[in-house]
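First, one chain by itself: the form predicted alone, in structure tokens.
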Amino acid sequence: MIKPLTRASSRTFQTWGRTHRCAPVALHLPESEAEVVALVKEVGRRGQTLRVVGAGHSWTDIACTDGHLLRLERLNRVLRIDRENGLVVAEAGISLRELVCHLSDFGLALPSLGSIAEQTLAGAISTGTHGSGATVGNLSSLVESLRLVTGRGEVVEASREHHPDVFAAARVGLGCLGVITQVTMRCVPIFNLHERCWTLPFDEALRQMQTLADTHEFIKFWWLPHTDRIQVFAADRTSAPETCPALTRRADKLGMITPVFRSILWLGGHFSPAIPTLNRLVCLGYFGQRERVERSDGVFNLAMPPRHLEAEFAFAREDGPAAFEQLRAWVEWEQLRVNFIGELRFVAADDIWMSPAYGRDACHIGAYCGRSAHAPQYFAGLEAIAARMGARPHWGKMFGWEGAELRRVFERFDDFCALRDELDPDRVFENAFSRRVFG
């Protein structure tokens, strides 16, 4: 029998960005892989559906369901650390922050992280979460093996040697192939990064982007619409000791900047003509030249930002600067008021079927915005640019494409669908998101 933790009448699920909500039949918090297997089998026997949710940090409805909702937060243990071979085995519900903390106790680190670490391990890899570096893959590319409970309730352990097709697909599986219960990740000796930040005129930054990406191990670019400046964040490994962070960084870590930024977003959202002036003030106060040495996760991770909206597409690396320029032109032509940064990051190619970086080095462009009347038009502009240039959506960010458009840009789309038919023939893991994406 299914024993839910709570029923939909007493609880609804809502994404972190408040973009989607749902009322599941029941919420489940299994404490073992065996409980996951039993739940999947029972849900399938009843002809019902089930979705897994991590931290709920996706802006899409990828985790929403009117069936059963499963959270893996009680499957959050580190099971084994192999320092000699640089491997960590962890349960899928552990947060990235918890995992990083455990690794640091053993003098180890993940080679790369995204801007926040609140996501669960399974959620981060299932949506292709990434950091930024031309030679650095997304988090999914760090996976060496995983355990997956399929729609039939069977447990498959997949790696490059065993069930290679499952391994190629499930590392960015979108929750459609099964429930990931355990992951083996590559890790490296703990390291410090020397981060240098400086500001360039927009056009000059575009000219230098590719060279800078080849010069620095980790790099990203921020642009505040209505300004002509781009802030460059470049970081490289160093043996130098950590330094005292700059005043803005100390304020960031103490949570002082987020309330200020939240107030600026609120003001811009209620009085859009002020946005260009507000952006220029933020640029003057935050953009500029500084440097620091800090442990890698301290450089990768930022303070949790105020709630906002995000769309993001992965362009071929060589198309990134031109796409960024077209996004600026769209904002200016349509006279949009955008009160959040636009971001450009690099991700190395991988062999994961539904990864935005499959088969080619990628340049991710993120369009971020507080809630405003201009947000839909801003995101539509980025989506149109992406369509013209053959870019691929980030699965955890907002996009409107459906099966035909996605099949055009993901070469292994049909292979993924065929494997899904094999692993989940009764569509136990189906929801509105999967129907929209796969039909």
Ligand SMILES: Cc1cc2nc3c(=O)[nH]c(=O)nc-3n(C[C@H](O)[C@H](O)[C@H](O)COP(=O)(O)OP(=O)(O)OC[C@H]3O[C@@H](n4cnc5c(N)ncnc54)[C@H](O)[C@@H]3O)c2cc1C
The other form holds:
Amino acid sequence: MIKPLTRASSRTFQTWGRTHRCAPVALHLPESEAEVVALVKEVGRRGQTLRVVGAGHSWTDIACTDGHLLRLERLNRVLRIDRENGLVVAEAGISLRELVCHLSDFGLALPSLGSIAEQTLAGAISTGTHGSGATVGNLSSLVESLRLVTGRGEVVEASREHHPDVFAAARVGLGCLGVITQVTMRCVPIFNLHERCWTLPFDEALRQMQTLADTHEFIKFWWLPHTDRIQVFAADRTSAPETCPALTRRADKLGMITPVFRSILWLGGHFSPAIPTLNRLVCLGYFGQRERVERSDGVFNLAMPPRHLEAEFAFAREDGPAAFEQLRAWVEWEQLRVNFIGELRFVAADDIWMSPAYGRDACHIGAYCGRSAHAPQYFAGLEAIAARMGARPHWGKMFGWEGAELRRVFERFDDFCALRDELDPDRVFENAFSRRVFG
Ligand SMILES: Cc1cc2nc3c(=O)[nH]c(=O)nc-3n(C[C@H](O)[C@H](O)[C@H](O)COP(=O)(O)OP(=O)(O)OC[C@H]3O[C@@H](n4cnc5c(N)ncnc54)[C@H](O)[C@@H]3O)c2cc1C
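Compare with the form predicted alone: the form predicted in complex with this ligand:
Full assembly next; the chain just shown is listed first.
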């Protein structure tokens, strides 16, 4: 018998961005892989469905279900650290923050991170979460092996050597191939980054982007719509010591970034004609020249932003600047009011079937904004540019494409579907998202 582990009142699930909400029939918090196996088998036997949720930090309904919802917060231990070979084995439900913290105790770090570390390890890799650097792959590309409970309740340990197809697919598995219970990640000796920031006129930044991406190990670009300047964030490894103590750093982040962006989102949401002026003020006050040396995770991660919406597409690297230019033109042409940053980041090519960076170096363009009447049109504009240029959506961020459009841009789409038929023939892991994506 399936015994849900929580009361019905705590069962409702909502994404961090409040974009989707669902009421699963039961919520389960397994404490071992054996419990996951038993649950998957029982759900399958009953002809029901099950979905794992990580930290719920995707804007899409990728983790939502009306069936059984599984959270792995009790499977969150670091199991092994192999310093010599730079490997860490962790349970899938650990948060990236906990993992990074644990690694730092052993003088180790992840080679790259995105803007936050609240995600779970399995949740982050399942959508291809990434940071930014032309030679730096996404987090999924750091996976050396993983353990997966398939729809039949079998445990598969996949790596380049064993079950290579499962390995190629399940590193960005979208929650559709099984429950990941353990992940082995590549890690590196802990390192400091020297971050330098400066602004450039929009067109000049577009001209310099590719060269800057080749010059700096980590690089990203922020643009506030209605301004004509781009903020460059470039970071490189250094043996220099940190320039600001942890407390000052924290106060700085909380004191500056969070209130500034919360204010523009709030004001912009309530009084949209003010958005262009607000953006220009923020650009004047916040964008500009500065530098610091800090431990890598302190540079990669930002303070948690205020609630907002995001859409993001991975363009072929060479198309990035032109696509960013077209996004600006779209905002101007449609006279949209957009009260949050647009971001351009680089991700190195990988061999993971459903990764947005599969087979080609990618330039990710993110369109972010608060809830407003103009948000759907802003995102539709980015989606249209992406369609014209053959870009691929970030699975965790808002997009409207379905099967045919996705098959066109993900070359290994059919291979993924065939493997899904093998691993989950009875569609135990199906939800509304997977029905839209795979039909
Ligand atoms: C404020 C904010 C900042 C962000 N910054 C970035 C960024 O810098 N770069 C970037 O690329 N993305 C970013 N994202 C997006 C985010 O990293 C992804 O959407 C990520 O997948 C969320 O992880 P999660 O743990 O919340 O997973 P969820 O959103 O809960 O789930 C994502 C998918 O993982 C599956 N899943 C979870 N656990 C398992 C498991 N054990 N086995 C199998 N499948 C599983 C779920 O079923 C679902 O399909 C950001 C999101 C937010 C809210």
